[in-house]
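First, one chain by itself in structure tokens, the form predicted on its own.
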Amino acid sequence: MSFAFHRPDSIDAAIAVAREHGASARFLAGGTDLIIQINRRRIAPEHLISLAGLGLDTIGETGSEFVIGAMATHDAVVGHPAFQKQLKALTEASAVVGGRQVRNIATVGGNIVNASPAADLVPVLLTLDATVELRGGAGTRTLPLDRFLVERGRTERRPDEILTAVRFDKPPADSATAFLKAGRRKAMEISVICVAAHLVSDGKARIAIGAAASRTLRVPAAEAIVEKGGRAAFAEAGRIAARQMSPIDDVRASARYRRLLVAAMVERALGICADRIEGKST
């Protein structure tokens, strides 16, 4: 098949092209998923609009928050100095997104907009209460990531909107994050289950799970029991999380096995966070 390739010189110009061509146009970030879908004839866009060179590839911070540009690559996340302690889960998740060649091209924004239930970075961002910044013909708006995600392959993004950045507050010093992925290989493999956790020593807990439902999910009931019971409640939080998931049977794993993984991995991820806060592990 053939398509017209557009390389606009500004975000506004990219939005204008998208508005002109409507449903026949797609934005192109790293392309590691989009090109595969085109090659497999799952989609057939007539226009591809490149987002390269529009200044969306930076990772910055203010006094209170981090801002990851949508075109920042997973390799950039893995190596970012500010993500090596309390935000270790970001590096752990991005490090298993494909091989090194993929991580040099695949983008944070693409991982989010693709809305795969098995996306590795999304659970971590959910545990950080991240928000996404969208810019389109109607202006700029911000949505919580948890609201932005609808279900497999569907988000709240409008056709002419570009996801420009993801934002989240800087975590306190007495906090930790962890990410775990179960698959047939550590990388270059779709997750059978992936789990992210975020703990703060004052009791705040966040847990998110991927590949166990039609979208990546937070588990407020499991979070609440951890906030009430601390380390003694980690195993029960895993059991609660497993009961709330709706995994499928497929060639990678059965639904029953996925639930067992959820229970074990939630408990383990919370334990890693607790150990990191106490300085028992890195």
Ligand SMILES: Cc1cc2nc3c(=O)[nH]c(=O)nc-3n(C[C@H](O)[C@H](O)[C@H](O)COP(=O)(O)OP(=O)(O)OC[C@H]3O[C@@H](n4cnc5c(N)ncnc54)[C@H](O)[C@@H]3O)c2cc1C
Contents of the next structure:
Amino acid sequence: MSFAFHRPDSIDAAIAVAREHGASARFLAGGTDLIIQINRRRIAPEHLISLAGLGLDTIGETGSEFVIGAMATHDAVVGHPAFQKQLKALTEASAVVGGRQVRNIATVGGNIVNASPAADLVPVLLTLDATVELRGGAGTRTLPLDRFLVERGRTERRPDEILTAVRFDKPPADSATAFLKAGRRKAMEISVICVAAHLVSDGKARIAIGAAASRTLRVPAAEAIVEKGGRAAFAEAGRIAARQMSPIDDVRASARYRRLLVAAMVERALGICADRIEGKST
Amino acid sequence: MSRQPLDLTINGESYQLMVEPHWSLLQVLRRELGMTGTKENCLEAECGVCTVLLDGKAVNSCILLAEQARGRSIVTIEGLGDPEHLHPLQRAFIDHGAVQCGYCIPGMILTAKSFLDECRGHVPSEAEVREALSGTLCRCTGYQKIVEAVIAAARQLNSWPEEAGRAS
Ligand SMILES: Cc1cc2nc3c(=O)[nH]c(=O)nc-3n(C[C@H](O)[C@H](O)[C@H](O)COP(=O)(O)OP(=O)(O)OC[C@H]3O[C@@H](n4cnc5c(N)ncnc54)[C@H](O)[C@@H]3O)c2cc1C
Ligand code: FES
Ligand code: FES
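Next block, the form predicted in complex with the named molecule, ref. the form predicted on its own:
Following is the full complex, with the preceding chain placed first.
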């Protein structure tokens, strides 16, 4: 096992290396997934293209949007002052990705491009209607995250495209988000189920669920009944979500248990959002 | 063989090395430099015995390519203190009997250091310490004493006026 290591000094140079080597090249972010896949001999890229030092790690804002650079670490998300109130779910999700050693180096971009159905930040970003920004040989394009994700391990990304950033609108003051994760233990555990919810007091609702299907999914039918029925519909939203998922049996949990979790966690996440909007909890 | 030159800064000293691109930082520390204080076990970021500080933050050196540390500052347990000048965390681990076989302790201490550096200004609760150490396993399972040692070190390191005022 070996590969050539490339350390391009600009985004365009990184894209050029990717174009030259096609399918035999991979971009390297934190490497917490990629290096393990290589060590397990699941993949054997001949070229690794480092994305470090290209200025992709900033978390910024424009008038109406937040923009998280793909190379921002989970640790940087957790420490970001703008992600404490309405956007608290971002902090809640990044704070439970692996242990500290993983969060200090694993990136937001890696969490998205990996396209694991259990990726913790992805459901939160889906509830924020996030878009991803891609830059490749053919130029720059943006796609809704919901369209970018195809299924486990597959996205709409072309091989020479770098995910440069993920963006989403600043949420209104009278809104809230929440993220819940169930694992076999409290810390250092891949999600058995994870749930994100986003509520705005004008009625808008978003619900997304991880580890319950071949990709992270929003549940529009459950969102619709919450938008109509408010708090009284939270339990029903959970039941609808549970029916729409297609969880699997694996070493972590049975499909039946996962469905029960989805119902309970969706109801609870919506309740936390409502309490946060009403100022009953932080 | 396709060794490439790589300059690394480890414990404040600069090293000129020739490394294969796929070598992990752990491999370079232990096999090339003989710095065996950093331990080697699962090689998949699960156990934390290989923890080092990269620009002050704890990372798993087993899944970090040495190339990823180029131009950054690395601290290993060898750089934290020595028998005459123990770091307060090392002193506290000894005083609290937190060391059994000792295998996990370099990683434990560096994980705790990275965490305490972020805590500047407050002594963490037991729950916070347990969460902070969750990526570092002790198979002798002496967690209670380890947690007590970290809190004791935090108290001692905490010479910030705000905290001193609260404690008195
Ligand atoms: C011990 C351990 C525990 C973990 N626990 C969790 C957990 O609890 N929750 C969770 O969600 N994840 C977990 N992970 C998985 C992983 O750490 C995260 O998904 C992380 O965010 C991946 O980021 P990375 O920067 O390390 O990605 P990398 O490994 O560098 O990259 C992953 C993939 O994405 C591609 N890629 C990365 N960035 C870009 C980009 N900007 N543009 C184009 N392609 C890109 C790479 O080529 C590669 O194919 C865990 C991993 C470990 C080792
Ligand atoms: S050897 Fe690196 S975490 Fe176990
Ligand atoms: S002291 Fe033996 S593994 Fe921790």
